[in-house]
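Read the single chain below, which is given as structure tokens and is the form predicted on its own.
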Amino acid sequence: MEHPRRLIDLHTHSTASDGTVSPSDLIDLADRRKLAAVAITDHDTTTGLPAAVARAERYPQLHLIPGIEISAMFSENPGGIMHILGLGVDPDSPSLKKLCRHLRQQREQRNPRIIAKLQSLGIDIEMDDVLQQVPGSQNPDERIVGRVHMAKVLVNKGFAKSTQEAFDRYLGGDAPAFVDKERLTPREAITGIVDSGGAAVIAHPAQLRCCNSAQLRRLLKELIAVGLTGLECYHSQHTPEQTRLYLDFARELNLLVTGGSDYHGLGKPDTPLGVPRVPLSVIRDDWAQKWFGDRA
């Protein structure tokens, strides 16, 4: 059956991680934007998915794809980062639950170290201040506490004028209170996603900062060898030239093409849901059938 809607957004974040819109409200917004499909891909967690699934039942023309975004080790290019999206994952998968639990524990160990560095800079901040910025923070087995929540405290207390300034002055990679987090190897992240039934997709490949197309091709081939499924060719920060390059690579290497906004709500006010406009038709037939069935 032909789907009456044409556009998708397979990269979004809710209040379950570092977004400012709840999972339920994000689903409402996706329907108002007339999307055919939306994926909620919170960092290191799937805890927002049950609420999203329940709300999505109200909208028969909108398909929710359960997802996650995981940071992986990547030191090949200075300043480059590797994020891997899991699309169509099973949140109840034992392997994915184990992976999320490990990532959450690493965050819990990192956060006090950042707080201590901020305090050493003369900043009046406690972990309780940070937890007040985290929805559902009473349940430590579900919460994802990160730098964005600390940035909000810094803004509220007048140490920064904006979240971006808080990162620039205190929390970013070159700032005095930065503490890096432990990352999974690409193989570990990809295996956890694939074992849960999902597609493992390189997010925003421009952020890998590959020095040339040959390096990117080599890297993608190495990741395909350990199970990589797809490439996020469409992204809100990609130039048209980058998008064309990534589409060429996806075709050459038989990778699933995906795309999304990387929506965070007010955390990225210049990144609206549904932009760039990603056609539903870019999803390869085998994955379209798996995700949408007779609605593809």
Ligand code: AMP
The other form holds:
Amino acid sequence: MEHPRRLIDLHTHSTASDGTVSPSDLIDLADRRKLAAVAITDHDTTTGLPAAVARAERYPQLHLIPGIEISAMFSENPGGIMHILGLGVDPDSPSLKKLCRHLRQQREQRNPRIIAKLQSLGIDIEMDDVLQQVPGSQNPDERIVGRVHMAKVLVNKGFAKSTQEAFDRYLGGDAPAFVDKERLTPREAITGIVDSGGAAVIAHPAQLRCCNSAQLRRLLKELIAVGLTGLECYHSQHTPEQTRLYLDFARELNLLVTGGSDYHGLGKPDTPLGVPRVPLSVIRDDWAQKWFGDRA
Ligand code: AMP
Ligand code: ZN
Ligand code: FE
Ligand code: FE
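Taking the form predicted on its own as the starting point, write out the structure of the form predicted together with this ligand.
Next comes the full complex, and the chain you just saw is listed first.
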């Protein structure tokens, strides 16, 4: 049967990480936007998924693809970052649970170090202030606490006018309270995702900051050798030229094409859900069958 809806958004963040919209509200919104499919891909966690799954039962025309976004170790290019999306993961799989537990522990060690640096800069800030900025669950095992929440405290206390200024002055990579995250290797992230049944997809490849096509091709081939499934060709921050380039690479290397907005709610007010418009038809048949069955 033809799917009556045509557009998908396979990259979104909820309050389970640093988005401002709850998982269930995000599902409501995806249905209002008439999307055929939405993936919730919170940073380092799948804890938003059960609420989203429950809400998605109301909307037979909307497919929820359970996902995650993991930051991997990458130091080849100045300013370059590597984020890996897991799409269609099983949140109950032991490999993914283990990986998420590890990532949470790393954050629990890092957050007090950032707070201590902020305090040493004369800022009156405690971990409790930060936790108050984390909506959703009060259960420490079900929340991801990070720099975006700290930025909100800095804004509320008058140390910065905006989240962006809080990053520029205090929390960003070149700022005095920066503490880097311990990251998984790309192989570890990809293996964890693939072992949990998901497609491992390089998110927003533009952010790798590859200096030329040859470097990107080599990098993708290395990642394919450790199990990479796909490439996020469509993303709200890609130019049309970049999108075309990534589509060419995906075709050449037989990578699954995906796309999404990287929606964060009010956290990124200029990035609405469902933009760019990504047709359901870009999803390769094997994965379309897996995710959408005969509705694709
Ligand atoms: P964390 O995972 O705690 O390191 O926080 C990462 C998040 O902080 C990213 O997903 C962005 O939303 C945000 N972020 C990182 N760097 C910046 C920056 N320079 N300016 C604004 N937001 C940033
Ligand atoms: Zn984010
Ligand atoms: Fe990302
Ligand atoms: Fe993202």
